[in-house]
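Listed next as structure tokens is one chain, alone, in the form predicted alone.
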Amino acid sequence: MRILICGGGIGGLAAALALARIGAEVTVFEKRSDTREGGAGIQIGPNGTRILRQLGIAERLQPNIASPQSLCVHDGPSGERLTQLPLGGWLEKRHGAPYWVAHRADLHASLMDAAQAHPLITIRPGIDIQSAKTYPDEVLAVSNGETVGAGDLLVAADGLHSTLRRTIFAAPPPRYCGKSAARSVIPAAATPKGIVTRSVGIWLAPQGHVVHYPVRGGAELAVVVIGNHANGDIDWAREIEPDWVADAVAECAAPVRNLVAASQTWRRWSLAELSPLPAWVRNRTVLLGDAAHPVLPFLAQGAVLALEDAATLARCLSVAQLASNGSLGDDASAAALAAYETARRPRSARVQAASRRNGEIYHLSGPMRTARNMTLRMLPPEKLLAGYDWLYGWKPGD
């Protein structure tokens, strides 16, 4: 198999490694000349770390991860701790894989290093794939009107603002959901009083919420502030003034305000949703990750869903290849892509819905906020987290 991948982010590189493991020759096109990833922190549940282990990434990433033992949920305005959910050993024992937190750049660098070292993978930076031409026996990737690659399949892993989703699938752009996420990283030593650096912390408030967790092996703390933002423009990693972030947490308790004040460097991402697409597969092109199913960040599953997509796509192609005695003709290829879409659609839709629902719960006000807080105080933490077995217990083949 010759596989072309548009997009050298987490999803695209994971797909390259997963496909190379089944013997495919893979070319990854990344429109940026500098392939290093930006961003801030990233949370990786057991359903994601399980895949990283299979791809051989875990050992590369291990020095830069943290494995928090708990997730502490607070009421933002009062500062009261409502519950402490077990992560760490409890979650790993339950699902056979750990819960990790890391800097996004560290995860991307580990994937990139592994991809560049693999003899079946070629990385081609500075090439923006804008469309494709499909023929009976191959697909051609097109950049600025010129053919830059030929393969059996083209994987569109070009993110939320996917060009190939628009040009090949004629899909509308994502729509702004009225909220933005501001991200920063601060030294752990600069963490103010009242903020626990070894755990994941979340502070819930009517106008938004704050999440923080350790990265870089615990040396730094990633901070995410999500708030309402009337501006309908879809910002992407835009540098913003600290005042915007301070305003978003103005009604929160002192530890949260002090945490936000500890950083003067923030970047904002506008949060967007996409209407369900009629199809993820067209001829020899298939969508993967945010290009197919962007998800709001209220379950920390966006990148992990892309890892799941990568593992599932490779598995479906491998099964089809075995069933056709090692070859992968048009019928077998079409059947593999159809199996991938059938497997991933309900899963991603369920995660999208659960994430959206979490966001609504996080931002409750008035009597509903009081009821939420009472429920979190009374419900046993293990029982609450067990409600996410369907999420964290996923394995390739499910």
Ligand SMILES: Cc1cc2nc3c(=O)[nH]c(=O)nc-3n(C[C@H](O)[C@H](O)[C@H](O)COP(=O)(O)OP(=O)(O)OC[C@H]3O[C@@H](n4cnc5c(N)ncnc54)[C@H](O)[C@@H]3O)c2cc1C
The other form holds:
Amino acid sequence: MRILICGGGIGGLAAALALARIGAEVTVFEKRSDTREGGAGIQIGPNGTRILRQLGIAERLQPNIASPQSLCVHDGPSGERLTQLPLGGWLEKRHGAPYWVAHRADLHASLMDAAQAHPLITIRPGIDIQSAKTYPDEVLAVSNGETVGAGDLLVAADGLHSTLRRTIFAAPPPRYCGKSAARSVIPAAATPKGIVTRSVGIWLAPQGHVVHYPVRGGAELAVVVIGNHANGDIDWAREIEPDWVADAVAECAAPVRNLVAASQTWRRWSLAELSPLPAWVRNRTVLLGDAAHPVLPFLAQGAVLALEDAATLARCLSVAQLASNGSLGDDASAAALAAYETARRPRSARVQAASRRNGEIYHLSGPMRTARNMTLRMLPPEKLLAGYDWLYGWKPGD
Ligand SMILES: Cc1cc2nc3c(=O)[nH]c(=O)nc-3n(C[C@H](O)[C@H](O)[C@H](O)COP(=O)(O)OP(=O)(O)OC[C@H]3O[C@@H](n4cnc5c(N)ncnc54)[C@H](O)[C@@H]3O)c2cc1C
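Can you now output the form predicted together with this ligand? The one shown was the form predicted alone.
The complete assembly is shown below, putting the previous chain first.
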């Protein structure tokens, strides 16, 4: 099998590694010339760390991760801690894999280093794939009118603003949801009083919230501020005015305001949603990760879903390969792609809906905020987290 992948982000690289493990020859096209990613933090639930282990990435990443023992949820304006969910040993024992937090650049670098070292994977940076030509026996990736690669399958892992989703699937662009995320990373030593650096902390406020957690083995703290912003933007690394960030937390307690004041450099990501697509597979092209199903970041699961997609795609192709005695004909590979789509659609739709609902709960105001706070104070934390067994307990093959 020769597989072309458009996009060398977390989803594209994980797919490359998973597919190379089943013997495919993989070429990854990445439009950025610099193959290293920036960004801030990323949380990786047990459903993601389980896949990183299978891909052989966990050992590479481990020196740079932090394993927070808990997730502390606060009411932003009053500063009251409402609940403390057990993320450490309790969650790992329950799901057989840990909850990690990392710098996004470290996760991406672990995947990229493993992909670059793999004899079956070729990374081609600086190539922007705009479309594909499909023939009865192959698919060609096209950049600036020229064919840059030929394969049996093309995986479109080109992210939220996917070009291939538009050119091959004729899909409309994602819709800006009116909220933006500002991201920053500060030295742990600069953390103000009242912020616990070894946990994941969430501070809920009407219309927005703040999340922070340790990265780089605890040496730094990643901070994300979500708030209303009038304009959407497709550039995910554009700097945002520190005043916007200060305004977004103006109603919050002093530790949150001081945390935000500790950084002067914030980059913005405009949060967007996409209506469900009629199809994820067209001829020899298949969508994966944010290109197929962008997720609002209120459950910290978008990248993990992309990891799950990668593991599932490889599994479906491998099962089809075994069923056809090693040689994967067109019918078998079409059936494998259909099985991938069937497996992934309900799962990603459930995560998208749960993320959206979390956002609504996070940003409640008035009497609904009071009711939410009361519920969080009263519910046993373990019971609250057990409500996410369906999420964190996912395994390839589910
Ligand atoms: C504020 C925020 C916080 C988040 N926190 C978390 C979290 O804690 N945990 C989590 O799991 N998820 C989180 N996410 C979601 C996560 O970042 C995304 O879901 C994830 O990055 C999707 O991976 P992907 O590979 O599908 O797309 P991307 O990461 O967007 O990668 C796409 C790649 O394709 C390349 N590309 C694009 N177009 C082309 C082209 N035409 N040709 C070639 N290459 C192309 C891009 O340069 C990029 O490298 C968060 C998102 C936001 C906004």
